[in-house]
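So this first bit is one chain, no partners, the form predicted alone, shown in structure tokens.
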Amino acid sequence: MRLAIEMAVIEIEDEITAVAAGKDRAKFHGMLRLNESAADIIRLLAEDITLKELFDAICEKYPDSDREEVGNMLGNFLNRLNKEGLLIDDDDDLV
């Protein structure tokens, strides 16, 4: 899976946002307000990655987090991205 468009994660003071970048600016005019873990997910989705690799990377970055909670958060966020048309999942492995 990967992002359908190129996105840049921008951190200004205490706010993290993602906006379309490069040639994809014409495809998505909004922005996503993110927390730190969502920003990590967006960065990881810049390259093709499997759901398992994504889950493992987030669990590694946040080792004190409950794995079930990470799975739920990840599933909710990926479903949101998918609903907005921002996710390509060639393997049909969305949770």
The other form holds:
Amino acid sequence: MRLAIEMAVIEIEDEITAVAAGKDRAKFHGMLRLNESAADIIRLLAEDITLKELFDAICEKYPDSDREEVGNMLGNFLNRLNKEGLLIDDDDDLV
Amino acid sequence: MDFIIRLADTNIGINSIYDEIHDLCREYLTDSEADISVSISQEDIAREHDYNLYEAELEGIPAFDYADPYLETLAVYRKIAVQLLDRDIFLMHGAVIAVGEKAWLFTAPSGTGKTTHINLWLENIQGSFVVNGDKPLIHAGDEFTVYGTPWAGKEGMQKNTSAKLCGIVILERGAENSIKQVPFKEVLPVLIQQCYRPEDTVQLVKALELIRKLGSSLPLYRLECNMLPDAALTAYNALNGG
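Coords for the form predicted together with its partner chain, given the form predicted alone:
First the chain shown before, then all remaining chains and molecules of the complex.
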């Protein structure tokens, strides 16, 4: 899976914000307000990555976090991206 | 044709295919040497044509078939806006009105009534004038300076001048007139939507950094207003007193 649209990530006013970039940026008019782990996910999704690779990368970045909680957080966030049309899920990982 | 214009204290060489861009920029021509330059190809114009179709499709409205000379003027400004980011200058969609040396930028989605509101200023606030009615340039330095440009929307309201930018006003329609200062976080999405966002991610981040500086440096306001003269007086009294 990967992002359907390039996203620029920047911290503004203590909040991490992602804004659509690239040729298709007009498809997504809004912006995403992210926490640190969600920003990590957005950065990792800039290139093709499997769900397992994504999960492992987040668990490695946050070793003290409960793996089940990471899984739930990841699933919720990916579903949100999918609903917004921001995710390409070629491998049907979210099905 | 080749010519040089001076915008936002920067001399810009333009190499165009059509003459219309020269006519548009006639008040900004200079004989000085160019600091930066832009050159337009037929591909750039074709890209503007595609952008136009694409945006109309996204908005669900019929696309207007603009002529190539007009599309070239858009292509020129797009290229200028990208290059000026390196000089901490960015383009923001909005109408800038000034009184003396102080200016304020009113921004809102198209059709909200920016032009109507600034016309109320012109009619009711002595000494007020429009710096640019649609696409001004802003330099983020020790203070913020706003510049007139030839790209000024349908009405062409603009002046080849600069002024100190003293605040940003998010304009909304309302039955009554009221204005209040608002926190940056509250209006960040509007500011991001209204600034020119380049396609390239690195350049986009630069534009966002300038928005961050703007939002954390200048007072930001939300104005609810109707179309009566009191709307301009309400805004001016609050902005000039603040």
